[in-house]
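This document starts with one chain, in the form predicted alone, laid out as structure tokens.
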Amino acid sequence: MKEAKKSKRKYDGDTQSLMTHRQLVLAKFKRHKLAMVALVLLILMYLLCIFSDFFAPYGPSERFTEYSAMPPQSLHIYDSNTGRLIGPFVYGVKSVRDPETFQKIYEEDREVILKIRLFERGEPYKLLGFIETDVHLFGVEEGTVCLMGTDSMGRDLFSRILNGGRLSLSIGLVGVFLSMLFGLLLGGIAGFYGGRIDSCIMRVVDLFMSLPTIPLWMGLAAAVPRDWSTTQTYFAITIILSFFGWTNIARVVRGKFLSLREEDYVLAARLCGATDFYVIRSHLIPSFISYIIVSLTLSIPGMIIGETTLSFLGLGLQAPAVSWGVLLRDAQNFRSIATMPWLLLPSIFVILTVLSFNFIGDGLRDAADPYSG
């Protein structure tokens, strides 16, 4: 038995010295159960708002007035009056008033039976903004399916959340990107060149760093005028959000460059009359290319969360535009709350897209150095 084990250690030895580094990356990160199940989570989730026009049964905007503040409907199988299968199908709804606070309440027809079909016709869409179609993945004949519940207007909350992910998923990639250009450019010019350069540079970070962030996002995204459009409020909240987000790598690539600019294949490279930007794109960067990666992954729950926070105060994105920071704010009250709590779901979404980046960076990080461990 124990020869056995010395013999399985020894071919996984033999096995991991025939790898090459990228390989030792990708085999260590497969062993993180959690990051994997998280980067499953991710990409499925991405895939659910990019073509959200279709998984969604309805638009956006569509509303049923008639069932304004409905809660979930509930998704059956079998029906409770004959025990029959039927396969999966919501009953219909109907309202009443309630005789003691003459509220409008909803409850279940279960004479009605909405059966729920695939690639049912619906509200005319452009997939991916060019091709023109009305299928969606589900919906029904005649009534509604609204999984989620209404918002107060009578809108699918989940065919909104679907939506709404487009943006708040998408001002993290593109936040992120612009603090990393910001963040390699200075960083490096400041641990490549040091001296006065390095200084000045340095002191900017410090004075960036030393800004309380909340605040100061919420004075520049105020100051957003309020007749932009959609797109134009999208990018100015995303350049916000980027402009105070390359500090931290713009000093980790600082520190980089300068304890690898001295390094023996740099000078090797610089004697043999490579110039300096080659220097830094050929050797200097990929040398820590990893560190990069997971630093950037960190870093861009902290995008999501911040333009969602903005757009529920009402400094980010505005209506009509849908977000989920926009969706959370009609939640901003108490008695929205307690009349309407699925009203709080997006907020679910963002808690599981923050943690699956969170777990997705922890997994990276222990996979940057793949013989520890």
Given for the second form:
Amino acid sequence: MKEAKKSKRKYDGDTQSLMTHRQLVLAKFKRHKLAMVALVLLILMYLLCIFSDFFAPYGPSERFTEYSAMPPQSLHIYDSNTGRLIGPFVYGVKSVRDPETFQKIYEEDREVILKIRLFERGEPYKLLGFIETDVHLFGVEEGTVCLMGTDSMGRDLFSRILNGGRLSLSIGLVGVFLSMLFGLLLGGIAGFYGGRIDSCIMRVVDLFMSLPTIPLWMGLAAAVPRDWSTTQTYFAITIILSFFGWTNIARVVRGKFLSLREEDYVLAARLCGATDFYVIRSHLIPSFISYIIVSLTLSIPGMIIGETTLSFLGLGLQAPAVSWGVLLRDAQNFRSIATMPWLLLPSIFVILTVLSFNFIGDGLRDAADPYSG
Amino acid sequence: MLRYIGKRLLALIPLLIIISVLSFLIIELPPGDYVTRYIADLEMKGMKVTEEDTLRLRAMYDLDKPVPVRYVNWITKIVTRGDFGRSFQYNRPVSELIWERLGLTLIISLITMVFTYVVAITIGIYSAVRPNTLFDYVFTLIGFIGVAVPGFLIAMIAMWLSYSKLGVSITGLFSAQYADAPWSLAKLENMLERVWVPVLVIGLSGTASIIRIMRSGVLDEVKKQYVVTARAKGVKEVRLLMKYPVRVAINPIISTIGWVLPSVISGESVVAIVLNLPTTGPLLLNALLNQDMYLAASFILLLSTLTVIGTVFSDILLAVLDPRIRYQGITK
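Form predicted alone already given; the form predicted in complex with the partner chain follows:
Then the entire complex follows, led off by the chain already shown.
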């Protein structure tokens, strides 16, 4: 790296040929604007979710019983009565009975101004599991600040979305890691040895690719015992998801192995007495690592959608656990969508995450492809 | 050609056997079974269940035998008599429950596929001919959303939009008066009026990805020399486009037809649950949640069989269209 930088200064006209492969890829990726925006967004999303206890004003199971099923409170800066600048605040909420249906409806109380204060003390929690504190990024002294409304139990949806992101976002990474292990192993064996082993493994891949995944996911997920703890269920679901996710990676790896093992340098290494493992590790894997990274990035969204789908159907993570799919489950029936449309808000987080991963994957693919402009 | 078809069909047999074992095993995985739960239910209500009753119930549903025996019994009855076992929940033969739902799933999936290909290929070509226009941008955007957003979310958002903006509910496949009515022309008409919502929702992701492939394929081709030459010789634009660039660009799409059916059927089952369609999805979910094993296993078996046959069928179709695949299949 250092050397490349030095020589860059010397030969200004012809820097490209002196950059390492990694630098080339990085430089190309940075030119992909959409991918860069997506990357920033995704990093932000992960930070928000990892430190959700701090960023969220309330704990995920903190209840405001008198404010159940409350629509989002909107953020204001100017007082609408006087036009005075106050800084970010929300109006207080009062509940009234609908004179016709006798249902509880909420109205903004324009008299009560709840100023949003930074670093407000609230429910105590352990940051990252070991730093005990009760400071939240923002909050109000009295009343509530529920920027995305509350669910039917009176829990703040925004706080729950951030908290649920931990499971939803991590399941994608863990799942992809597992499928990568399966895929690398099986695809590698198939491609490296070829022949009968290859056609055997490829038959299995064909079988998996021609099966409808969701009904099978559903079947497998239904087999996870209900009395398992959240952690156990979490890993069970991850394994189920990667059980069908490895085929793509196996195909990519096998294809690359098949074409690369005929190369002269592989033959040369063999003649020098290199072991299979050595050839794979230091000659084969480095030459197609970029393809693997691309296809891994592009398969993370599938995992996230898979978890969301299963939890949404009630077959994945179960209620005391919070994930985006579990949250969306509240919006499953028609009546709740009609009366509490804000329960659909977690879907926006799912969509943003999935789109970001797709854009980053596209950007990486263009960057890693030596033939693209 | 016949040899190729024969080979593909022969390869189907072990595949189907594996699928049947797999479906049965998946359903066998959960601890406990329906009878245990049923008896627990009865005892909760204060009824006394003797050891004898338990044994009789278990024998009735074949649950007293080991798993392999049960599997062999189950599959033999299916193959020889079309008997899929009994549904615990509904206390009716499974075969009475599934065929209509499976038929509707198949119809919706096929309509979705036809819709997907017709719309996506047309839009893809048009976007490629007029790149960087408003039309192109709009469909690129829709394409990104379609690829990224799972069908059930689109279904939920569509449900909310249609309710809050238009005040109509788009759930269900039939109006109330036709839901339980026997099949008639009027019912069919009623279905065709309503079927486009699920078709649009399920088809969006497939459409989006095909538009992208088609667009980039045609875009690559139309820049090539031979197109310029043909144009210089005065070949009409439409004819020029259809005869060469489109034919080249359509190849990658045709070669992945086999993978589209599994994903459509897969997507259909979730969208059906959200939109409450009378297809396999909701019944399968229900069966799984209640450990109604024969019903669930039959659904998984039939859905998988359907897609595998569909895949083989599309492979054969592909071989008819493209001689390269035919010969590759034989030399292999």
